[in-house]
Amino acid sequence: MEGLSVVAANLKVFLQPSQSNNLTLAIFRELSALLFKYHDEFDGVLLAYNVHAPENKGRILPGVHPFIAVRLEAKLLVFSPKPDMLLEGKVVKVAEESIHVIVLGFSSAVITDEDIRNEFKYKTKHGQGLYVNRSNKRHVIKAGTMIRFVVKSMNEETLHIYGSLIPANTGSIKILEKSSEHTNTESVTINSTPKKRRSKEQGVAQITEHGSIVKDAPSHNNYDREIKKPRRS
């Protein structure tokens, strides 16, 4: 699935002096408070972090409200969906006017009827709404189906995604993968056909081998982030 990347970040955490007795626990608490929220510094939602405990206890910054400043190097897993990216999620509700999806277990997505291609027709079966592909009756989208869809936009405050099923490479992941396997099998069968020597008049048949495609790995970007502890009144 697209939209996921590992980010190398230089962080600075500000803690209260009273937390110096258990600095590691205090740092993890501060970082955990950032999870599943959108951050402009990372241009996405922080899903997980991997950070090593600092060897020193940082330095105290003087002032009316003193803090301990601790510098950290961390690797962050960031979810940053952009328009035209392919995402995957689980369908939780199907209605005639929309399909509702949960992505990565925390972000909700909606696909309205105007963003569902015409080859899908809405039906009800045993009181349950579903979309059935007109040309492939096995291609069904209903509650519980894992689907692949295209991102149209995302609300950064609510983490709500608006998606589309217009492109042909979207829909039920199970059906899409079966279709891809069938296509690949036919390609292998054609390319593995042994060369046959024809008559001199016809010449010799030639078979061209195709190269493989390597998917782009997620980029590793560097970000700086300061995490400040709120002052107590």
Contents of the next structure:
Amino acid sequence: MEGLSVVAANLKVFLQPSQSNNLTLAIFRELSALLFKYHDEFDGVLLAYNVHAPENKGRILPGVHPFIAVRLEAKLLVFSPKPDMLLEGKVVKVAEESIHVIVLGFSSAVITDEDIRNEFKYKTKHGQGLYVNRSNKRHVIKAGTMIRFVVKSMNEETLHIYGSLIPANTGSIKILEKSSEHTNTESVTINSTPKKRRSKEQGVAQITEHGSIVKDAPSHNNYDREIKKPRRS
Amino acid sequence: MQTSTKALSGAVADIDDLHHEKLLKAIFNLSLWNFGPDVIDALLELIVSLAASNGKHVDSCLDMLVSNFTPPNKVLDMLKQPRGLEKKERVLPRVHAALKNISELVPMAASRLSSIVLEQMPWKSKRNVDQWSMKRQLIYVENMFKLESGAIREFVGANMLKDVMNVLRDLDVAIGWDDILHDDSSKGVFMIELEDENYADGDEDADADGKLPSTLSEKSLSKNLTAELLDSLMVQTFEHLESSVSNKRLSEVFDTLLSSFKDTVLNTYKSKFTQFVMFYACALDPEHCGTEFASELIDMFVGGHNPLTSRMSAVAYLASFLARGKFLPPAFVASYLGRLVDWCWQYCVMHDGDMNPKLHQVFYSGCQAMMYILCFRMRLMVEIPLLKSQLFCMPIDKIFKHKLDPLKVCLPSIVEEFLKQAKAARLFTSSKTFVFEDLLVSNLSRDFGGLERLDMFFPFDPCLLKNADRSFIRPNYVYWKYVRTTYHEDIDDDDEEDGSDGEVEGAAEFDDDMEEVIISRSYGDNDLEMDEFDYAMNKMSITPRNNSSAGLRMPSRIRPSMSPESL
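I would like to compare: after the form predicted alone, may I see the structure of the form predicted together with the partner chain?
Let us now look at the entire complex, which starts with that chain.
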């Protein structure tokens, strides 16, 4: 799956003096408030972080409202799907007009009927809607199927993705993997395409069928970013 | 309507939020309460499809669903009638199912829901309560509890509970209790409560209009409605706690309540009744919730890093809880009292200074808490040999004879009552004479109490909300007039009051060798009859249960020293 990257970042967090008795907790709280939101600075959605404070102390910034500024080095897992990237997700609803998918458990994606290739035909079986491939009856997309689709666009504010099943390398992951084993054609893994080679340099994590992360690699990208000051309570 | 709605559902992907603004507005302004079940189903399918198809519609869809928590006014009027109930059963389960469906299709929607529910609350702080806002608020909170226990409780449940607690607290604070009843410093704390009890018991007929004693009927109507709304919401909350017990979710709910209590209610000194939510939750499960609550309070008190006022407030809550919780066995009370006494004694050892109310506020509040608990529980504790020996081993006399002189600083009425009981039980006799002249407060207690007057803070004083008290709190509550003290002679109690107020203090039961204490249960009506029977049987015996203390008396009613029994 594309769109995931691990980046190294230098951050600066501003903490309230009342949190000084437990800085670690305060730092985690500040960073956790950024999770599952799109950030321009990271050019993506922050999914996870691994942080340590190199100096183990923070400077007190003088002023009318003093804060403690703590420098941090962090590894951040960022999700930034771009158009034409391949994503994987679990189908939660199949209707005649659309297929609804959840990516990485938090992002909702929708593929409208216009973006589903003609190979797939909508059917109803046992009260449940599903899409069946005309040329391969075993290729079925229904609620619970893990599918691979191409990104058309993403709404950064709502983390809503619009996808497409037009390209031939999209559909049920299980069937696609099987057919790629059989035909021995270029598989859609990280190692084989130029696009994916670039992603590897950025440190792409490989996703298993169930969406868990199996490996990652450090990134050459360095971000020096300041986290915004905490909201006053 | 149904056909056009279904057709729209099929075309949601093509609905644009800018070009079709009027259409969307028309859809989102619909009230589901006006339609039959088929149309409601079609409409909800459209709403769910809209939310799933375009992230921009999610907020509006959630807004629309939450706005349907409350019906239009004409339905609001008949909610208690069969027609109204039928409509409610038709609409609300479907609305909640739609919320669940949206959360499944759009996971991030759940995080938006809590803030939308809070925004649309019918009653907000600093607003007047009228009949309409009261009815709307009641059904709205009912929906919040449904969310708390429903399919998406994992995402929104905690926030729903916290928001309900905040509403209760805001209503509580809106009722101005400052100028009633307890500002008469010529009466002691216990005397005032006795007057309250007799007043509340005897004047139910006079309470024709409101739920409050008639001293409050002079208040403006809005405040009475505020109290009525608070009363009804408290009852709803208690019922929700009871259903949590049946769903085996009480400990999960209690964790959230405790966290909300620490953040908001603990430091709100004007809160008179909201804290009874914690009280009732502990009554439903004394072993777990009661222990957790008391432990949290004592930890907060002894934790030196906590703010001063929070520590003093926490110990006041602990004292009031241990004194008033009828469901708390004496052994439980003794163990927390022991921790409190130990802390006070350690403080004495570490601070070898003279009396200084402002410098040692925390210490004096701890001492006052000790005395308050013992005023209520001393008799019970000395009647059990094991607890009596624990009590007599506690360094209580050393604390009260220390240079810091807590007896002079603490609230005079409490000191007076404590000394009387301690002398009768031979626990402690002061070498000095204190002349209090039945004062409630002194200048010194005012000093240690500070601006917030934490010297006079007894958070679990009797609940004056009629419905909440009568059906839920009263069976689990210790009233001062029923407390057996160590100094009263046992007399024949033929004139004992009957009925629902006839609770017997002394909730723990003993076996023959008095080594076990059974956790008390709250009394239902049937149990009350048995208790009165048991009580009558006990009265017949002229032999004390144990001979270890000469101060032991047979059970008797409190006779106020200055006033006649009934006012």
